[in-house]
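In the form predicted on its own, a lone chain appears below as structure tokens.
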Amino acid sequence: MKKDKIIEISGLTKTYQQGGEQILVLDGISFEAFRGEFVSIVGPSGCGKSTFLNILGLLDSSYGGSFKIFSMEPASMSEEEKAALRLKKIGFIFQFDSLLPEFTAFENVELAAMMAGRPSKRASMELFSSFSMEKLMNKNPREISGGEKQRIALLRALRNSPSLILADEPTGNLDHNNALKVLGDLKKACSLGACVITVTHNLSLAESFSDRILELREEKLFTLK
């Protein structure tokens, strides 16, 4: 069965201005990603992984080449349209969980739905239950471990049923066991129909969970798996 294409990129380039010099970060990259797929992008620090992820997440619009997401061209969209698309169809997970400390885990997750205009306590409760995390619902972020906070951040990213999840070093601050739990949760998100794209330094973990592994080096993207 043919999978829905979420992202289609051709000839993507990205440069930064540094002093009077143009620094090339991404050079002629082509890339596709599909619904239900787990894609990992590896590479050394400073190679442009996070820059690439920011472009995919519509957080950076200064690039060259062709980029379509959900069959739409971000270059022709207003900032308001891109913000609405991010809110409803894209989930973000970062190296630091960014949970709001004054709210419970449940409130942090439900806040995402409230911002999208579709609050439902029952839906949030079912999400916690489906990932066997009910015991964390009423706890404050200060009361739970780093691994648990990152798993709550994943539920927050999943709350609006996004078609695309972008994860920037989601296990970078976790020990091996907690990293496995978070990546297992991301893999489950794929089984629910989301496309998951992560950037990571950890090739061995990526090999265990990814359908495809790409390496970003020398401004270009290469297939490892």
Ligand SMILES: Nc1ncnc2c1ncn2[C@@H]1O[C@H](COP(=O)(O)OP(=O)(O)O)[C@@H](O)[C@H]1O
Given for the second form:
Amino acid sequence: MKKDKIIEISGLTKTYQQGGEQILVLDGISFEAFRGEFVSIVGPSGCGKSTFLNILGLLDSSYGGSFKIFSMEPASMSEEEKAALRLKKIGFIFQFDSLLPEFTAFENVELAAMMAGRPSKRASMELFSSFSMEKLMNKNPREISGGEKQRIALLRALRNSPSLILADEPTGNLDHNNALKVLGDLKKACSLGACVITVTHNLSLAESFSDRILELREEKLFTLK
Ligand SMILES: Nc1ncnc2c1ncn2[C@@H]1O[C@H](COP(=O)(O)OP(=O)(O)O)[C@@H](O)[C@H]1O
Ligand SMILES: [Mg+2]
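Output block for the form predicted together with the named molecule, input the form predicted on its own:
Full complex below, order starting with the chain above.
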């Protein structure tokens, strides 16, 4: 069976302008990712991991080279088209707490569906129960731990059944046990068919969860596993 290609990149370059200078961050990167795959990208701080993930997530459109996502070229899409694609097909998880503190955990998750025009309290409840997190539903983000918040943020990212999940150091602020839980949840999302791409500092955790590990080093991407 032909594998479903989610991302296809070749010769990707990215430079930032700083003062009068050009800083090269990505230098001719090629990369592919498929449905059901768990891919980790490791590399030291400042090597360009977030830059790369932002391009994959259609948050940054100033790059060179060829980038296709879901067989479409973001370079030829309008901002509205990209926003719609982000909302419906891409789930994001960031390192730092991003839940809205004035809403409950449940509302934070259901809001994602409302924004996509597909509200269903029942579907949100089912999501909480399939990840055994019913107990957290009615809690305010202020009342729950960092690890729990990250797991709720993941449910929110999963709420619209995205085909692609992008996680930027999702376990960066968590202890080992909570990191394992979050990665276990991501792995489950992956087994349900999503393509998961995470960026991490932690190579040993990446090794136990990933199908593939790539290292971003000196502006290039290398395969480690
Ligand atoms: N908006 C920006 N303008 C200029 N330089 C930037 C900008 N964002 C990131 N950089 C630089 O690009 C490099 C890569 O940053 P980043 O992608 O955040 O790395 P990582 O996520 O691996 O820590 C760093 O040297 C950083 O200082
Ligand atoms: Mg980063």
